[in-house]
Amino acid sequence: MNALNLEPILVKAAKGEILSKPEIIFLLSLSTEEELAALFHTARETRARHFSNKLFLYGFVYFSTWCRNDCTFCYFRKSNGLPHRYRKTDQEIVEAAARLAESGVHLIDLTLGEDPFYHHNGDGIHSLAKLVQAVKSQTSLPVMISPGVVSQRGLEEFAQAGADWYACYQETHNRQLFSSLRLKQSYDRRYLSKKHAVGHGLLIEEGILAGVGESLADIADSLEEMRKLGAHQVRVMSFVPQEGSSMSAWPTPDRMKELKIIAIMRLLFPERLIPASLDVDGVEGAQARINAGANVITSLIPPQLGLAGVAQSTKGIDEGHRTVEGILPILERMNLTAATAEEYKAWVDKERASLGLVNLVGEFGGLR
């Protein structure tokens, strides 16, 4: 293919229709000025389609830095002894909630490690599924909970504690290179609870790393497994190395990368939420990635509070630019705002709703 192929393949992703692998090949192959601008131009068009100029914002709260396993990517795997580990009480965790749905976000994130006291602990799931009852309390927010993968029992408990969403990251769909990033964890375990979760009446979030050995090929793959699996939230994130763990040594990749393929993401997936992460560039990298396709601002953080992000645990917290205080002149000089609670509420009702026709498809082989 060369440069005159562009528009017609721009086009076809215009209209909905389904790209092929090759396409998707070439999209993420793009590399002069004009071939970029073209792309993120057609995202950021199909976005406004879809989400007008309007934008989610999601609160960020790391409440465990302990984990069981030990992904060669991650700061916090459980060999690294750098890193400082902490988890926060019940009462930490509602009052950073209660901060973050004060100052405007549309969903608190509650994410953790595979945190032993609550994975081996027989209680340990229920009392996730009562925090998660907490957060919903205290802040009449939406809900997501990331813990790692979880039993079908305990998917079930998030559900009836008023979790909406549940994320768990398969950071890529090749195989080979998942067992040589999250060392001894099952890939099939790890995808399946997110199709469980769904069963359940959650939305799912999926999520790839770009930078720690993945072909072109293997990104269109995910994308395409992203579709099957119906992932309601897709997301990428740059590789940032670690000090303290196996890939400490690997290059981060040249954000364009990043950036490719949230625009191909809005064109796959023109309704779903696409977010912008604070946690690998900070606020700075933020405009980027928003003219690139994204529709949600993540891992809002309130300061002071001594919590941390992921791939770059303390980046921009302490001095308040990880807050919606932060990011809103950002959006407003982009022509942009901030949608409302309401809105976003109404986004999450729906999506939900399908779920339950969807279930009904499947159960009865279509509708009464």
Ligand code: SAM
Second form
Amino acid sequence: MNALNLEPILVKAAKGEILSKPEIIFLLSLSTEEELAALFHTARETRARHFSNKLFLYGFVYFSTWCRNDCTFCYFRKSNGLPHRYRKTDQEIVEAAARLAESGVHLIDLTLGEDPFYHHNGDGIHSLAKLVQAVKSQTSLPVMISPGVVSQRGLEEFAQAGADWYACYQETHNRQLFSSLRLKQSYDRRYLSKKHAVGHGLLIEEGILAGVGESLADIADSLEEMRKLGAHQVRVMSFVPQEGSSMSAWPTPDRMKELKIIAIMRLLFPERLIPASLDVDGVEGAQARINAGANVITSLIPPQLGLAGVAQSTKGIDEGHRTVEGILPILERMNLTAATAEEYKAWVDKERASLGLVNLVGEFGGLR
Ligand code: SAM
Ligand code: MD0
Ligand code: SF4
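Alt. form predicted in complex with S-adenosylmethionine, vs. the form predicted on its own above:
And the full complex, kicking off with our chain again.
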């Protein structure tokens, strides 16, 4: 018998108190319509308290689909012969970013596989940093870089080039499960890269996959790790099976799991950013994720430029659905609106400024 009750847990969360692991597992196990509605309602109220009715919009440029890694869940793993492999030129990348900026996104997410061209060659990381600089000066928007694991030196170069964010998702914080997903990759290197990024003044995004064999206790542990890491943006994406990958026959999880995790993230991290990624179910999936408490629409992709998504490599892209134009009517129907670019930039600047303070406190010992 479960001795926990929903109502007091929601009240506790709304007061900003930290929830225990059993309480989080209890929330992850909710199943009745009424209880789920109460969870999502509290998550939306929490979002409204901190972000009013405004959402942020992220443009996505997946500019190289080459990768040296062999993650079991990923379409673009090196052993898969099916994907179209491309590496866009700097000019093409800057143009795509400019298009996104004109369309009204608030940030450009520059993403790539661990492409040996950038990761193995002596000047590779330097040319990535140059690219960050070019995109930033062309668009005047905050920039996120999602390159996989890079050295401390690389992170420092990104920060100097004007990057605002470093995104790198652990997928799970269960080390054994990590090893079965991110084959031959180091859990610690991946995790530490995020800590180092913060040390260099970057905001960080951490993320997990739902439906890859994790238990509810694993999810609760991940949420705790995200807190310890101090991630500024936290995400969950449902696993989407990929043709030609070793997990192609795995089922995709019921979306309620992802929605519950989004809502719990909102309760645990009320002031942080939580994506509703169009990369899982396209624009059709946006409403449910926003209703669960997400406040960033990610994976907006300019159509007709030959750019891919990750979990959904083509869905809705060339049709122009994954665009600001495609998403605004959905927000409007939900009585929500897009923030302005200035509002987003103000959020980023405030967080980066307090990062400086946290680092200073760390450096000069123990003021708390
Ligand atoms: N290559 C870099 C890396 O792995 O960090 C950056 C891009 S990677 C393709 C971005 C993320 O997409 C992964 O960390 C994973 O969370 C997500 N992803 C990849 N394949 C997926 C799938 N089949 N279903 C859901 N999410 C997926
Ligand atoms: C997204 N397709 O936001 C992108 C990608 C990488 N930083 C993000 C997974 O859903
Ligand atoms: Fe490469 Fe990233 Fe895909 Fe892993 S998730 S195979 S690192 S592109």
